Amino acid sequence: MCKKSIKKRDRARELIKKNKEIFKCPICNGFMSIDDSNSLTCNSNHCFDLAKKGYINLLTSSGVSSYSKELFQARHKVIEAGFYDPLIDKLVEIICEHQKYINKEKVNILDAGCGEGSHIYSIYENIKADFNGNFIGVDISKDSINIAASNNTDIIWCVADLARLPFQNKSLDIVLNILSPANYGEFYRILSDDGIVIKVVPNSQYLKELRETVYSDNENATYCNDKVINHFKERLEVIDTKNINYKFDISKELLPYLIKMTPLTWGESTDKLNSILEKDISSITIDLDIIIGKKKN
């Protein structure tokens, strides 16, 4: 057994042990505990094993992600290049402001639909020195959490379904939902009374250079996020909105990874994808709305 893997699992076990009170059994909703055998177990003996790579699989069925391993690898490459850095800076600002506002000794942050973990990892790296709390990343894809857990950090990584989150009621103070599907019923349940949900959604100009190329001849060439925002407003009270808009200079080496990671190109033919690569695309527009909400009174 690899020494590095043992260390990761030991580190993850200690993190979960210190924060076992936030977990609930996804089968019977009971409280859970973890022992030296690396199993998270509830009072009814439902048992979930901690993987060697340092994550816990809490799926109750064979969840199927609509995203491939190759997509997550491409996304990881693009994010590492700094594609979303201005977004991360703004999220860090919002989180730190909220931490001061609620003035809790320990703040629990969940990235719901974290993918390969780059966003929550970047946030963690930016604020870990001055932040007292827990960072948790959850995704239904085992492939994505495998990539996420490769980071040597104090982040709890879980394979779990957003429709059945393995956390106690009111146990999370900040729920991040970044360019990912949401489950507001579960978000509402796990959110503390003074907690917030921070959702990031594309705005009309997001990746417009790709959108105009892929959908040049039909109605999908334009995008409106009104439906997504209105759904958020139906479930939560909006307390603030922010827009992030900037250009990212993209190299010819990085462009294929961006094309592979975005749903805009899914299902397109090889000829179509090659035609995009032949375009003179030197910069990409990032246009994102950040919606901050809390529980309705």
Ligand SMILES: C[S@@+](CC[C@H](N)C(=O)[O-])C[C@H]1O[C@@H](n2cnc3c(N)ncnc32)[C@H](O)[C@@H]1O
Second form
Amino acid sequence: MCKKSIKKRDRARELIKKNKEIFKCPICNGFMSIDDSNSLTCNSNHCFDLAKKGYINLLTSSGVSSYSKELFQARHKVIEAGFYDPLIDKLVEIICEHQKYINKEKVNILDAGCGEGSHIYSIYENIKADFNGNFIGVDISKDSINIAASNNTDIIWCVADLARLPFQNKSLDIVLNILSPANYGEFYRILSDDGIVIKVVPNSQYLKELRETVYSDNENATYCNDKVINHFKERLEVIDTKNINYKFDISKELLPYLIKMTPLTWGESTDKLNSILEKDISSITIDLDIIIGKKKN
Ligand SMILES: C[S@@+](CC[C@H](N)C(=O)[O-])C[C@H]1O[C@@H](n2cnc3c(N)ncnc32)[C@H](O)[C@@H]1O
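Provide the structure of the form predicted together with the named molecule, given the form predicted alone shown above.
Below: every chain and molecule of the assembly, starting with the one above.
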């Protein structure tokens, strides 16, 4: 066993131990505890192991993610190049502003559907100095959490299903849901009374240069997020919305990773994908809506 892995698991165990009251058994809903072993266990003895890589797997059946390891590796590469940096700056601003209204000593932030973890990691790096609370990243894909946990930091990484979040009622204060599916029933349950959900959804111009090439001949060439936003509004009270729209200069080297990182190109032929590369795209539009909601009274 290599030294680095031991450290990661030890760090994860200590973090979870300090915050064990947040967790709920995803099988029987009981409280969880962890000692010096490498398992989080509930009163009914349902047991979940800490991985050497420093995450906990709380799935009750094998998780099915439609996203491949290659997609997460490609996302990681593109995100590291700064693709979403303006979005992260905006999210940090929103979190810092809202944190003041949360009447709790410790503020718990969850990234629900965190993928390869870069967003919550960047937010953590930006605010950790002035922040008292916990950062948690959850995704159903073990491949994605494996990449996320490779940063040896004070973020709790969990493999879990949004439909059965392993957290106690009202234990989270800020739920981020970035370009991922939502489960509002679960978000509502885990959200504290002062808590907020911050959802990031693509707007009509998002990745338009890719969309126009891939779907040049059909109605998918344009996208409308009304349905997603209306669904959010049905479940939560919207307190603010923001739009963020910018262009990212993309290098020839990064373009293949961009093509791989998005479900937009799923199922497309190699010819079609090559035709995107041949188009000499040099800049990509990022157009995202940020919708912030709280529990309805
Ligand atoms: C497009 S990716 C976005 C990932 C990340 N938020 C980002 O922006 O890079 C959607 C993510 O949602 C996750 N996901 C889908 N269904 C899920 C579920 N039921 N529970 C937890 N995560 C889920 C996928 O595994 C994937 O990582």
